[in-house]
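Shown next as structure tokens: one chain only, the form predicted on its own.
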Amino acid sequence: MKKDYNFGYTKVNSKQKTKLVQNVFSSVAPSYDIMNDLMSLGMHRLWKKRFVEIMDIKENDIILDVGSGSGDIAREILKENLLTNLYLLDLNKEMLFEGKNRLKKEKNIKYFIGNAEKLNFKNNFFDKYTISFCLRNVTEYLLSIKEAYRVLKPGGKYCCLEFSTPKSSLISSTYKIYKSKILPFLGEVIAKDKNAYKYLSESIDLFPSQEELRKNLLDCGFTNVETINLFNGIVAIHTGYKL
């Protein structure tokens, strides 16, 4: 029996979901950064700054940034002023181009078009694996977690920044209205693509809670798994180690 996947609230097959998600990001790539600023009132920059702080980057770390997009995480990593080797991977060539264009003056960065579900890197290679606002878009997200475990060195750290489940019922109900009404409106006005941001809202609704994702990470072999909630759990940082 073929498995169904959620593209927002619509049921599709595996190949359809991957293609539809890529169409979304190809459509919004030119306006992606300005939409992030508008949607979060600029708070996404603080979330990403905190995320990179929690990564605890060391000199000479080899870092894989999956779903690297327009390069926000890479830019934050570079602000640490440490010698690192950055590998930026995205399945969407338009998004990868946006990031490469913004980081064209930087050295020690390699760019790859690739799928998080099947990484073309050898075992035990990276010191850090980072994925930011991307995991919910991966068709087989559990496969991506297993792949992260495979390519990390023993002692390597998995770091995920993702939308999650608010802890307060009041904030949750207000956030639900914002996601279903305001996000698609902003998408229509700014990105000229209402459906793309309707999908964004629905993908957040369907993503596992903090507790579910913690269990997923443990089941995939990670230890010392921790979750840090930001903005009452609207956004969460998940970390784990490969031992």
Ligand SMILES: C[S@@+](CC[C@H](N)C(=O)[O-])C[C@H]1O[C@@H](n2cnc3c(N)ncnc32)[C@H](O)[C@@H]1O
Contents of the next structure:
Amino acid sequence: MKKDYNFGYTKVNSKQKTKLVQNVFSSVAPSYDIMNDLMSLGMHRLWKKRFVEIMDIKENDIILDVGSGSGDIAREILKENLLTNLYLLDLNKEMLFEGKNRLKKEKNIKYFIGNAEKLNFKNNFFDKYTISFCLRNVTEYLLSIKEAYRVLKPGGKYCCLEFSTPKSSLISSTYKIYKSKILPFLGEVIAKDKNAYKYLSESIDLFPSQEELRKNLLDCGFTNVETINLFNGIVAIHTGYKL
Ligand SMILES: C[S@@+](CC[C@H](N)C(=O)[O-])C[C@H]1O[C@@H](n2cnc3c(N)ncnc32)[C@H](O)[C@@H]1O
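Can you swap the form predicted on its own for the form predicted in complex with the named molecule?
Expanding to the full complex; the earlier chain stays at the top.
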């Protein structure tokens, strides 16, 4: 029997999900940065800063940023002023183009169109694997975690920043109204695509909780798995090591 996948609350097959998600990112690419600032009131910048601090980058690290989009994580990494080799990968050429364009003055960055589910990199190659607000969009997200494990060196670190489940019921109910009403409204007015932001809201609802994702990471072989909640768990940073 064929497996169903969630494209928001709509059930689709695997190919359809990947295509529909990519349509969303092609549509929002030009307004992606302004929407991020508006939707989070600039908070996404603080979350990404904290995420990069937690990555604990070292001189000469080889870093893979999956679902790199418009390059926010790369820009934050570059602020650390360390010599690193950055590999940015995204399945969507419009989003990768946004990133490439913003980072055009930077050296030591390589760009790849590719799918998190099947990485075209050799085993044991990277010191750090980062994935920020992308995992939720990956059709076979468990495959992507297995691939992360494969391409990391022994001792390498997995770092995921993603929407998660708020811990307080009061915040949870307020956030629910924000996601279902305000997000699609902002999407319609600013990005001219209400459905893309309806998808965003639904994909957040359906994404595994902190505890489920922790179990997934352990099942895929990661050790010392940790979760750091930001904003009461609206967003969480998940880390783990390949030993
Ligand atoms: C919400 S954006 C996040 C961009 C950036 N990492 C950030 O934090 O601002 C998600 C990105 O993941 C990419 N993406 C979605 N599914 C993917 C997949 N299966 N493999 C690689 N990239 C994917 C999208 O094209 C999009 O650029």
